[in-house]
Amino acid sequence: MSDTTIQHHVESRDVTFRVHRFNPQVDSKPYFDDYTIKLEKGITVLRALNYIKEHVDSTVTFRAFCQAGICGSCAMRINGISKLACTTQVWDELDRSRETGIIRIEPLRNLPLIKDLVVEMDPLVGKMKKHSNWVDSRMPEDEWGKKEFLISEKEFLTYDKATDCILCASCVSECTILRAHQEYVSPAVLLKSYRMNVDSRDGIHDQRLAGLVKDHGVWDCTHCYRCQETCVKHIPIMDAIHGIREDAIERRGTKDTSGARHAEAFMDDIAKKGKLVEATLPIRTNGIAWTVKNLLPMAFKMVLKRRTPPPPPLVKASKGIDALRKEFREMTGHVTKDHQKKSGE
């Protein structure tokens, strides 16, 4: 048998990385530098950036550590979406690029910029401290270290996915509310708070919940799902946010905060007519005094432009409202049974 030689042909091409640059000591505003390098298929964005720093421009600054999708340090915006550079393949990003052969690299949003691709994490850490994102043990202090404080496997499964969070802040970067209000608690903090509040070993559940329902808290979430869609660990963050809201209504009632009142008014409208009665929603949520003070100027503008919502008597029920009401009652019944079951446990 004659010898045979197996040849491997590795696909390679020139790739341009358009990297965000900003050094506050010398730059008046951010700008972009282009770095074109030849890469083989199978290379991650982080390996490419490491090559640029080691062989092309040593001044490019970014964070990286484990290079295995565990520490979360290398989170950055790649082609407009927050991701981990160490788990993102260059070839995949080339298929998504708006400009052929160019991959755009930017720092995370909604956190203060330090330099180039490095952002300040202190605001997120500060919010975690404010909302006690740790288990405050119910076990008496004199028993610490003497025995294990165990939980059941069933209980652990309720927050198992939440423990996968590596605090990369990708969800923080993609949060639309944080772009408008930096005081917002953030999806990362809500996820951690949920994980602590459903842990039976925790002793400050009500205290933590009281902080989460205040202004810029859990009720400010607009359900855009950007946090969940971009989570690098595929954690159902919105399930955690819904869990906190349900917990707040169950323990504190529907009159406790404007967010809870808004949820109750929303559900009442859907149950009765299958659609929102927008004209009275602000009053039912925040009261007459707040509505007059904050929304009266906008109401006048809407009247002038003939864009006011119809008054309640003119809001007709949706088609098929009887079937909707039946489904609504069934859903409400299931939720009530679930709450009763949890209370029994």
The other form holds:
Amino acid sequence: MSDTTIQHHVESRDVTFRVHRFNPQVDSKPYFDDYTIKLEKGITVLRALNYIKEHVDSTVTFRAFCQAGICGSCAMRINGISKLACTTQVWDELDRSRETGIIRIEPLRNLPLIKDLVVEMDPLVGKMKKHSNWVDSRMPEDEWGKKEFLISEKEFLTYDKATDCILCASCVSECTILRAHQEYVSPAVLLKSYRMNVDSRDGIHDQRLAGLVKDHGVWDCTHCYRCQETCVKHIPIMDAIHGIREDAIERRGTKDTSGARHAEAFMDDIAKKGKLVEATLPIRTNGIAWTVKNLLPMAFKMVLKRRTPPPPPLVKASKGIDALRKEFREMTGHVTKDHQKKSGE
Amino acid sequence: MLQVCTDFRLSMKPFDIVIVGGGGAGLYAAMEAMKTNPGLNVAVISKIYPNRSHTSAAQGGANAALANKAKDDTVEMHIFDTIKGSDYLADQDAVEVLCSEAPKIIRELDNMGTPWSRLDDKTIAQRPFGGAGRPRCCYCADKTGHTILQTLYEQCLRKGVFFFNEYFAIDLSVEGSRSRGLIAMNIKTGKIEAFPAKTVIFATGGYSKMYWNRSSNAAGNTGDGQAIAYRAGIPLKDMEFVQFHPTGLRKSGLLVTEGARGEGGYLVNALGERFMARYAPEKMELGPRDLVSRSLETEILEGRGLDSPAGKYLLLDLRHLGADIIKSRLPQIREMCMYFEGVDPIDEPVPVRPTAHYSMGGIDTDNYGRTIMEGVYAAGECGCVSVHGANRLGGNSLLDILVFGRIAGRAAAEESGKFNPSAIPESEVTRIEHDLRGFMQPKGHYERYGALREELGQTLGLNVGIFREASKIRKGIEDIESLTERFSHVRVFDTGDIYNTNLLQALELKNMLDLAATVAAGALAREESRGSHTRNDFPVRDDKKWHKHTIYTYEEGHPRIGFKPVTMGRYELQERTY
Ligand SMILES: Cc1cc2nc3c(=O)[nH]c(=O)nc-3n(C[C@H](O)[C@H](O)[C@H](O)COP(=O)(O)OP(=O)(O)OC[C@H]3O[C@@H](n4cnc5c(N)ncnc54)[C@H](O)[C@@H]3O)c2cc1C
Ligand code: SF4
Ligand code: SF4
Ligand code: FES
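Having seen the form predicted alone, I'd like the form predicted in complex with its partner chain now, please.
Full assembly next; the chain just shown is listed first.
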């Protein structure tokens, strides 16, 4: 370090925040307000919004609490993507924005709007309750506190990452199925359910699983990966979803849904014939995209787990099959990546 | 549930227990109450969803002499460390409860599903923490508070606790020396609603946010429960004791944990000097927390800080560690610096300054969480049983909220049958409605709460911060009085009912102002230096005159100061050296 005085030089510029506004008491429909303020580099979106609220328009309404990325209050859509305002740098968003100098701020999707950027969280809590998102301890309550459960670090690691979830609902906001069906269980709730189900202290595994395989449950997920790509805590949510599906087939057989039955047909095909025949794929009923997204990644994981030899090249390459093969490779790539991530933690 | 109308609630059968606050303390109290008597009607009122409470920010862990890691650790040693750490101001009987309940409560959390990190022998993992003679801090990676809070929230959902999420507590309804229940605002509708209750437990967390952007705390740690109780005639205790952490980020006050210095980071002033050489030539950056905080503050006061619109600061330089070490050993810290300060520590030094971190003081309670008012209890950072005295040890606060949250929950469950509160008069609800409307009236001359809030933080930091002396504290008191006067002109511009955060922030500011007056008054009265309270004009601990708790009662808008003896036990007063 030199002995000259240290200068901290900071860059600053004008930034426009285009903020979604809606107050049901007075507005008939939502609109946008533009706020242009001069900002220093290094400012987060939340600090900018706080500045606007304090100095420009005190009626702009949003949630924020810890300002440190841990409480999950401040999730909103920033330039179209759901994320935490308090951990997002304005300068990064300026780079991402399609309109120069403008950052678009909107509320989360898939949850009812209350005002401006605030959405109702109760539906999510309701789903957590519905799916018993708690450990229902095998130990009777009057024995609590006397001795520890003995748990290996290995078991701890199976749910370690899932317990990072701060219930910010970013994944909920991005979920493709939720847009179509508000009743859908939600990625965060699947994640939490999985975390409870792999915990050896829990005593209601089967009951929870039975709830998850019902309509609007785990078999409805399209494997679009949006939730995992969005997760503000980088949690491999898809591992949880695969995990629940594998578990469901293992414990409950294939009786639950058409999804599970197809998965089994597919597995049989690979296991018995060592090849994948187009005719046996469940494409007939659900179409190729559905099949690929729903079944292949999970089925492939089952192959890995049971040490069945990996599937040979697909037979009878046709135009449709080419596309399938490509997607299959991508999907299985995802799966192995998730696995590596997990074991690397 | 949202639309329950006021009149209906007024005539309703009272809740057995209303808990204000859904952090670790409030949720443990709720769960324990339901466990004690499943037939009870227990409600938790929280201004944010409970899982967002500030308990989630605690990374380090919770102390308990489980002796999993160090086989020779004992509850006795934990008790002694805590009493010594408190600079002998903690009540020794309360500390005994804290430390002997500790192993039980940690196991209980394990039994209900908290994901503790594990040792090779599959028992709960423990690590060393400041001020502790043995590694007894139980943790879950670096997210201990978060996972404890999640577990408790999950268990409360399982047990069917009534949650009133996003309700803001405004006032206690009092008749003589008894409480009739609570009055709160439904944030989502703006309605003022009454909660008639046999017992009320305050668990609203700390008040360190009064230092505003010189605080590591969440925006809502504004001491609401303490202020409500205080104005209702319940005494507060030891408010002058506020703990500072040496390295908060310049702009936000958020913590850069001690790990950064542990790995070899330098603290540097505007002249490029490693100034710790002046204060702790041997330990340098790794001196004890309060000493390092005082050193940073001295550098700033003597003009060797750097200047920025966000205030004066110093630098934490990690660059010499190299990209590899920073990436592999301090990834979280690097991320924080990038997120919140826009600085990558690999390329640039990180701007830091001391930050208010924890409030030792709070609502005066006995060892069961009871206050002097019938049916009113307090627990967690909001209460002051006094287990931390003048300085709390790292890892003892999570423990405090769990142990005393549970005790208060059980006490309220057992005692609620004794109370038969009269109905909350409707006039109290309409009075509050009227007062709140008052904020929104156009005023000839008006003030903005945002500016007042910043000024409050500034004057506290400057005059009632790490270093204190009579003349400065007096200046602080004057400032607080004038800010309080100006507060009466605050105008809230958002006149809507739905989710009016503008109004809530104004109410929070009033709470902070009332409590700031007690912090400053106590700081002026206490003519000694003890724990976190450092007086330049009285630099030594004075046990003869000051080995006692400070008590504050609200009298015509001002704190009246009284005292209370410290409960002693096995441990005699000693000098506190490390
Ligand atoms: C950055 C940081 C790190 C920390 N690390 C540790 C650590 O490693 N170990 C340790 O032991 N301690 C640590 N602490 C301290 C510890 O986290 C806190 O003291 C503790 O979590 C406080 O818990 P609580 O339940 O009392 O309050 P909180 O968790 O703050 O909860 C307060 C609750 O009250 C509610 N509330 C407040 N006002 C109102 C109102 N007007 N109306 C309705 N509801 C209201 C809030 O909604 C919230 O639910 C740390 C603190 C900080 C800031
Ligand atoms: S992968 Fe499934 S849960 Fe995730 S966003 Fe897509 S549909 Fe929703
Ligand atoms: S899974 Fe990730 S994105 Fe979804 S709520 Fe949890 S932390 Fe947020
Ligand atoms: S404010 Fe808590 S996560 Fe952003």
